[in-house]
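Presented as structure tokens, the chain that follows is alone, the form predicted on its own.
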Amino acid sequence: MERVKTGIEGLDEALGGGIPKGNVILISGSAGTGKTLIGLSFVYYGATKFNEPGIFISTDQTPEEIREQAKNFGWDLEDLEKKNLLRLYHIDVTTEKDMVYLKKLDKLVKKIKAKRIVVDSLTTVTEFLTPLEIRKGTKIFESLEALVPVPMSEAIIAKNVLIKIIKHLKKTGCTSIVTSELPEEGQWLSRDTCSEFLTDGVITLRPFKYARSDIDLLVVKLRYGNHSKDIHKILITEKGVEVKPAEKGVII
């Protein structure tokens, strides 16, 4: 299966050559582990190294904040936007209704002929937007209630929202990365406890317990291809994300 390179050399090696084209990959980690930066690197390197337009969707940061963050690594996002190689889109979960952001996404994909999409993060969508949508009685949940005439928990509704988002990403034909918060302790691989089953691949980022300057990166699953089973180390430097060679034979 054709692979899409992230542009982060060590990460592509861990992924067995890159992300299978058209797949949706979950990057899950606790605060400060580099989820947003890896996602931003994916669209930045896509535009600068492979001439592939990308869309970065943020639920937590405005486009202005993302542009400023990128400048820390010497990345000029405004120039890429002018060249139609990048679009930054902020989802305001306090105003978006009926998941209209998916329709806006379709327009952006067509406008710049996007090949890559990042959604950062699913946690905000499921923890904030879902209860808001329940209270306002929007169409998507009215339809669900008609099909399932019993009280639905927020977890069930959140799963339906995630299914809709991930299916929509796949329909665009783009290769996508989505992020999720991950508690440092716990048995699940995402805050919502179901993204890991819905996506095509999962990468976890965990701080090394005894040296927080190091972060463990592990490719937990990847459909349609082989991948490294070893733990990698990543560092966040002035140049961006660096992925070190795998530690061979580490038991987790």
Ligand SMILES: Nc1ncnc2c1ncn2[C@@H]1O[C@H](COP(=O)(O)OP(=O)(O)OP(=O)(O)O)[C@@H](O)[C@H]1O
Contents of the next structure:
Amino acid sequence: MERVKTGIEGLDEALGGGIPKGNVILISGSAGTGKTLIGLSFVYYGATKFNEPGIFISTDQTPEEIREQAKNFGWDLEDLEKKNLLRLYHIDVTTEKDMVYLKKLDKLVKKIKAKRIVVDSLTTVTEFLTPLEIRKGTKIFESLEALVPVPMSEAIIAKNVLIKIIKHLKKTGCTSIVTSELPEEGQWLSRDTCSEFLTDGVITLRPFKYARSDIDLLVVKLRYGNHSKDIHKILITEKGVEVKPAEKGVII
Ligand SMILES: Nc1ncnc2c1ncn2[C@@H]1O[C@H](COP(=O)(O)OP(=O)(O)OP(=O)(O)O)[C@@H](O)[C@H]1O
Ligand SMILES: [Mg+2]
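Please supply the coordinates for the form predicted in complex with this ligand, as a counterpart to the form predicted on its own shown previously.
All chains and molecules follow, beginning with the one already shown.
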């Protein structure tokens, strides 16, 4: 499968050359481990190194905040937006209705001929927009009930919403990164306990127990290709995110 380079030093090597084209990859990590920065790097380097337009969908941060975060690394997002190499799309979960954001996304993909999409974060989309879907008794809920004539819990509906989003991302033909919160304790690889099975690949970010500056990156799965099975360290500096080669034979 053709690989799409993230452009992040060391990450493409860990991914065995990059993200398989058209795949949806989950980046799951606890607070402050670099999920947003990896997603942002994916669209920033896509635009600047590979001339591939990208869309960055944020839920927790406004476009102004994302532009500000990027400035820390010397990245001028506004310039890329003017050149139609980037679109920042903020889903405001307090006002967004139903699943119109997927239709808006399609329009944006067409408009800038996007090749890369980031959804940051999937957790917010499913946790906050799903109850809205239920309350409004939208079509998706009605059609699901017609298929499964038993009362459905919010968790099941949230999973159906997740499936719908991931399928939709694949249909765009873009290569995508979605982010999820990862509880520091527990056996699941995402807060929703489901997206790790629905996505084509999973990368986890975990802070080392005693030092938060030390973050472990592991490519847990990649359905359509080989990848590193080792634990890598990630480094966030004013230059951006860097993934270190795994230290073989070191047991921590
Ligand atoms: N200029 C910088 N130099 C070094 N480290 C930085 C710099 N800017 C940000 N960081 C590190 O990056 C982290 C934030 O990364 P990011 O916003 O991508 O995390 P996140 O996983 O998306 O967090 P959240 O769960 O809050 O959304 C900070 O906690 C900080 O440790
Ligand atoms: Mg974030």
